[in-house]
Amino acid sequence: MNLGRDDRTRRSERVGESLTWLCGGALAFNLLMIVAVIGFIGYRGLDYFWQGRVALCRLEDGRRLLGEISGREERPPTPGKTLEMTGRLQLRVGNRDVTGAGFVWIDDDQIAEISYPEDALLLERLEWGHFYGRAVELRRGDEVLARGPDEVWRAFGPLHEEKVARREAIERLERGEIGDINFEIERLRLAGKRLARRDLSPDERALQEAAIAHETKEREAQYQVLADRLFEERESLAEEQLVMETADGERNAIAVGEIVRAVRPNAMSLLDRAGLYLGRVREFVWDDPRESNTEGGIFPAIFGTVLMVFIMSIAVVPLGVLAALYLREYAKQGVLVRTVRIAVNNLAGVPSIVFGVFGLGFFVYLVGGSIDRLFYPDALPTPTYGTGGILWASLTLALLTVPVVIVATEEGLAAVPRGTREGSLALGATKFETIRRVVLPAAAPGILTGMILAMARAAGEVAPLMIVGMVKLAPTLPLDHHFPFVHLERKFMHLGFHIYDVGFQSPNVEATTPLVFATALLLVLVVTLMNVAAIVVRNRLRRKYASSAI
């Protein structure tokens, strides 16, 4: 019976090592999960700005192609004959506005060769996307300046240098001074409307109207002037020709100033990849999009995201402390005040998009609608403050993370030793003095901790911001240098959204899926540091607590 005994005793260890085995598989499951979803995502996004081999597909019918492989499918292989696997492959071969489609599959069985020439030519453009391709000729109107892939090669260089220059210096005119006066134009125009609602004897208006339109038209005049300027030096973007031959010998003259960038991929050194690589990584970071978001860099998505969190923080952290010390400093506890916790507690657990009806409803209708009505009068009906904002969106946010600072905070506070408090009053400070002076101090890492996790949740939020004021493209930062420099009530950019609208809007999936990926890894680097960052400081702020609280 003994011997049963044991015997039971031992097949129950044995289950039960097994089960606990299988919640060991459970956690390794998540972890494997996070692990290959970051990867995954690091890989991908990196993968951006990569440049690899151009392939030149010579196929079975006497086609040729030339692009690069972008993915590979395997196809199941077709029940009742065979068992073998067969694929395809994905050549990006570009050249959107000669072939029509960016993107082609091929059989593996269609492909005849692949070869990787040295002479093939890599064209990042301003419209139209990629062009792969082999230099013919560089031509200004009928001369031709250099013939042959390297002699083109050579000539280019300097030449598009010089374009890449003129390009900015347009582009700088257009921001800057043409900005300008179409600024000055629509202050004008306000002015006017502002103009006719007012009070005013018929001489006195007369005399304001003349200044007005003789203003208005002087300012006219000079952007008659800048815009032919514009006109002429956009002109000369085009005055030099590229001519490139696709790989089935299609004649194509692309003009020099069009063109972003010419790699010859097949031709780079490991050391020249690199540099290409770190280019195209700041041309993401620090450029504007092109082609309706596909292309060029994210800076405005990102510059919108960074204003909005921080225009956030300005309005979440003076309101979640004072929260915070009321709740825990100055309310009597009770049940009241515990209710109260729990309620702000569940806050955080209301769905963000609940938030977002509630800043459409509150800020944008009804607080911005009446901004409009009291300050804006001449720009209606176009709302000013009466849409979706900048500073709505930040406010959205704000009520959506305070409850996470008011914890945090509430954390911070209970943590400050009662002895530290104590000493400061039996100091003869008065409770304010004390916690101004010794209480805030010490939960200072507490606020930074709400503070940081509240940043991290707002820069990760998307769903409110669709409703209360990202637009995909924002032709405007919230921020330039005419006064009052911060436009709160203009419309922005974000990462977030970004990644929804491009992925999920954009006409061309497979071409901006990479794109994505690279915004997807910002977003998740971005939002994964201030996290760290986040239990970091909540670590110190324990441990050092822990020891000081003997």
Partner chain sequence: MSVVPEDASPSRLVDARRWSLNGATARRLRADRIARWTVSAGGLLIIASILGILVFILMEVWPLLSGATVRVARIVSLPSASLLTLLADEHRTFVAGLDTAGSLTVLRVEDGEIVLRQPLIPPADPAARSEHPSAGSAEAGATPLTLLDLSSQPTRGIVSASTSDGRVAIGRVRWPVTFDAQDRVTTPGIDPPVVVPLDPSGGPVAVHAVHLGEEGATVAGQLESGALAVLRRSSRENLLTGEITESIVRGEIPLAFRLSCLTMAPDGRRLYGGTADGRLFAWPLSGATLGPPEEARTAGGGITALALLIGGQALVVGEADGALSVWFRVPREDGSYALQRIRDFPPHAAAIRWISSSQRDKGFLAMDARGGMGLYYSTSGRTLWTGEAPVRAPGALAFSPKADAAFVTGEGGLAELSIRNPHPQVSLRALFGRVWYEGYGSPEFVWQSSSASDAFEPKLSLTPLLVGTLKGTLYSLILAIPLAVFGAMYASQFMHPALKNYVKPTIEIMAALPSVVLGFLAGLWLAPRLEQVLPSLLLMLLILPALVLLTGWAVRSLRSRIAARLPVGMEVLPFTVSLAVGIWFCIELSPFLESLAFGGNFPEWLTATTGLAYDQRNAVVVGMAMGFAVIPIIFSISEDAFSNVPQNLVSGSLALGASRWQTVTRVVFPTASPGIFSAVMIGFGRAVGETMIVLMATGNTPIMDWNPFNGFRTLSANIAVEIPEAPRGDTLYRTLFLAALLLFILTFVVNTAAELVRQRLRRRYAQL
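Numbering follows the first chain given and starts at 1. Here the structure is a predicted model, which is why all the values come from computation and not from measurement. Rigid core (definition): largest C-alpha set, two forms, superposition within 1.5 Å. Compared with the form predicted alone:
Residue displacement note: L46 has its CA displaced by under 2 Å between the two forms (rigid core superposed). After superposing the rigid core, the C-alpha of G412 moves by 2 Å or more between the two forms. Superposed on the core, the two forms barely differ at E291: its CA moves less than 2 Å between the two forms.
Given the form predicted together with the partner chain above, I would also like to look at the protein as it appears in the form predicted alone.
No partners, no molecules, just the chain.
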């Protein structure tokens, strides 16, 4: 009998040990997959900013192509033609305004020679993407300022710095003084509409109308002066032309003011490449997008994503915590409460697009339309809150993620020992005081866990946001210096939608593929930073209330 019991014990131990190894192996495999995915995204995303050499390919048919080698693939033998593996190169030739195609594939057997000329010049432009060629002349009208690659390169730097400074001044003028005057003109227009609805005497109405008309005329005169100045500044950007010659000898004149950056990749040292790399990363993070979001930076998308998650967290935490408190601490446990819990759990499985449709009908049309009729009748029929905006998008995501917060909060409340509650009540505290001063602080780590999960899900949602306020390109941020400073009715950009738009809606897919990985990496980093901040707070609370056995 003892021998049989010992055999069963040993078998149980072996089974338990095997299950332990199986669980450990599964965990290690999951961690490996996570690291592999993030590593792949990071490699492809960070490689987007590195500047490679520019190759001049001379083909067997006499054609010449200049660009960066962006890929290579091997092809199997072709029956009846060759029995050997063949390959081909993908060359980023840019010059879409000249050739119409930014990338070409070249078979290995078509290439006669590949060289890397030091005078090859790469231009990053505000429009039409990259241009690869050789600098021929720098002109101002009919006047030749410099001729030849080296002389043009020396003269180009100071001139380009001047144009960049002027371009930044134009941008400040558009967003600053001109934007302020447009804001004042719109304010006066609405004031005139409000005046028309007021019950005033004819003399008083005429006096106020004259005052509004006079101020409007002054503002319009100021606007015209600034508009003329803006036109002159823009004209000055196109005064100097950089004449470029493509690999096949075709010449093209490019306004110096339209050039974002010019580099000679084949003449750059490793230190120069590193400096260029950091400059492109800074541009990607802090600048506005251009060229249909395929060039420039993504700062508006970063700002919109973070602000939306922040507003969503402010809305979802009180809503979810109060619902969980009622279900756990106040509601009489029975069929109704169990039914509500089942409904909350099922709500977490509803497709997100359904929440988007609900947000459009309830928040945008019903609540937003009512706000417009009550508080912004002068702006109608142009809606203010009766259209998609960052506020309605945040509230829609709050409804989407509230089941997560409710469940996590209930788990945190259930983990608070019963003796803690009874001790507080025995000392004379009311139930409300016990919940506020004892239970909620002890359950705070669980509440923060729910908030972390809600933030992670909300940051990656795209489908409902497409209906309730997210756009491809937002001209202004929801934050400026005009009262009330934070404009929650404005539309916004989102990193998730930016990935979808660039990856699947861009006409130049080959050029935007690395940008997709870079944006995805940045989205992962943004979500990680927000979660880490919440995790740090949660861990501090967990240590503080360690005596509660949470």
